[in-house]
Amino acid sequence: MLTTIRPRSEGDLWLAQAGGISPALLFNPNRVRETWRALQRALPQVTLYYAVKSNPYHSLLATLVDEGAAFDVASAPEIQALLPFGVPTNRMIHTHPIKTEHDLATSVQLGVTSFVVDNLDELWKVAPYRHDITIMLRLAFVAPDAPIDLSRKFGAQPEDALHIMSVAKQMGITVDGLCFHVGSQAQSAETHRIALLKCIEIARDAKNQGIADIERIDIGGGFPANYSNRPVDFDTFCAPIREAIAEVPDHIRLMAEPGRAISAPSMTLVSRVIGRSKRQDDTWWYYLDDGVYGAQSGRIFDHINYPMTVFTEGGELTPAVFAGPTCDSVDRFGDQESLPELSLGDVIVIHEIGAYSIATACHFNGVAPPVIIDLEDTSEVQRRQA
């Protein structure tokens, strides 16, 4: 059940946390720490690089810097966002397989030395920097249970890996790593396991043929967020990965790029009903002060139906549709087969909405994205009291 109904008075508690502001995103650094540490415990032999693209909010980055995180960046501006926190560039990997020449040059100038390619043409772009950088070759592995497929857009076919690495060697480019991303929101880590074992095989063949010495394998992201109202058990999810890790040679370091799993639980949206009207088929339409052009773009881009709590004293159950505050007909979401009649001002709280929400929000129709309010960091409080 993704929609929970609670008394209207309880919604005032959420509004109070938001300082009476709506719409507002409540950022909870404690959730960031909890999920980061849980994933570290599930993958103790893997260095985690947070995928900045999933949510570049400065307080989230600061929290992860405090946790000692490394970072997965996909552009020079993402590198520049980390530098004020004192993050050394050797704790960053630039993972965009297709880079503009300007972004590549700027990223190298900023000091990043680890990059990703997935095709022969990209080798020509990185060739001028061959003495300053090392390369990971991205391979395509598709998880059939991942609703967001990244391997159609990026990744060389595994059977082409040795040829690409051979060309790189002829060009004097050091390929010292392999990487993959099985897709976002995978239901299991079985494809991670299969892909990691294949990368071990490719690394062995590359060594035996004198093509490349693979020293690191990046297993990407795909770790799930809790969009189903059932907490994610990272230890259970990562069990297949740990099984494959047992086969990794001692000289190969392991890396991963969690993004959504860390950023999704970091934010909760507090919104209110700003309008309502009974439309066709006797269906109530409820208009919120945030929609798909604000924090809820994931409903369209990633086809996510977020868990939400509705605070109301409504009575009769009727079909309902939620819509956002813009004039675009696309700005609708969360169709409900049965919902108590809502009133103006009722609070709607949408959970697990930190991933890609503010990263893709815009000012369409002149409507600003939600403000962000930082909740108390209990770790920081404990440090001050110590």
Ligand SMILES: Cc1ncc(COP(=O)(O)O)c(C=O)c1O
The other form holds:
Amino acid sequence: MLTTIRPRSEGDLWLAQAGGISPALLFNPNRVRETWRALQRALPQVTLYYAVKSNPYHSLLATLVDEGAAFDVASAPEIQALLPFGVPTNRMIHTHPIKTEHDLATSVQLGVTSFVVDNLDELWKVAPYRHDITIMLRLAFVAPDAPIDLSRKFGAQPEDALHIMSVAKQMGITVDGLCFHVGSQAQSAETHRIALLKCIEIARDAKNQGIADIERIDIGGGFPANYSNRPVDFDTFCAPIREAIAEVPDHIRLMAEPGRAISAPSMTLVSRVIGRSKRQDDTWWYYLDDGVYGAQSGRIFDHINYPMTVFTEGGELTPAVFAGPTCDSVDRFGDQESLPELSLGDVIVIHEIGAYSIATACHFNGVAPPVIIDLEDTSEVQRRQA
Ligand SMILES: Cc1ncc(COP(=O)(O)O)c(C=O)c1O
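Alternative state: the form predicted in complex with the ligand, after the form predicted on its own:
Every chain and every other molecule in the complex is listed next, the one we just looked at coming first.
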């Protein structure tokens, strides 16, 4: 748990940025631009498709549209969220391996032509659209160091790839891509490297056996956010991927679907202590106006310990626990061995909380999720001044 203690007066500055509103998520478009550009610099040969699911906030999407981004969507409503920004559907890929027939039909009708399959039944679903769409086959590779493992839920086993592609061929379905997702918040890109090399091998075998012409490989997401106060150096992180890219044949295009790495730094939560009580073992319980049903579900779903700053004047050090505003016992987090005593109204700021946060927030107990406040976009300011 990364907790920094700062003077109460500094907390008031955060609250002022939030217009006095708590809980509030401060959206910083400059962080989005910085991270997007850093990842793009680290992987210059790769087209980045932002994973909308990680945070579909409209100003974030608008910022990425302005950066010329492409987008990874998981459903027709995510496509519809992008259309008002004028994103052409050929800059979107639908990557959900398991789709409802209705979602598939709507997504095709909206104009998306790239879909993902990871099993034979899904081939039957996409078959009616085979003249209008092409398919990427998703394969399962697990990163042992990624806390969020997606390889059990999705992905065909690499040894089954040729069989699935040959069935697709018999059905007249074009499989022109391979993709994978090594798991979110990977600690190294070693599995990306291994998976990419394996995909190159499968693409070569598919070509040699006349099963499929693989023209694109999508290395998925998994790029990490900084939850440890150590800024992520994407250039270093991506070095193993670049090593494998050197082996990719010229005719194969490369794609990636970063979500968390881009959206996490874009939002900071400003919250306040709305109640407190000293309970068993002399432990102070501090109740905040946001919790795991608000912006902080990642604490439960993704086991994230967000860096936080507590603003107080200091005082007696005691064990402490933070809790959210709902009546559910699961709505607690951030046990502290020793924290200066907090008062009602004290400000708590939680950093790097833009990914899988507001996207999953709900109104449990009638408590509204935090409001979002847009900070100034310096690129926009520079454009206006030019
Ligand atoms: C298909 C797909 N692509 C991309 C992502 C984004 O992954 P990350 O946030 O780890 O970058 C996810 C996350 O669940 C996903 O399921």
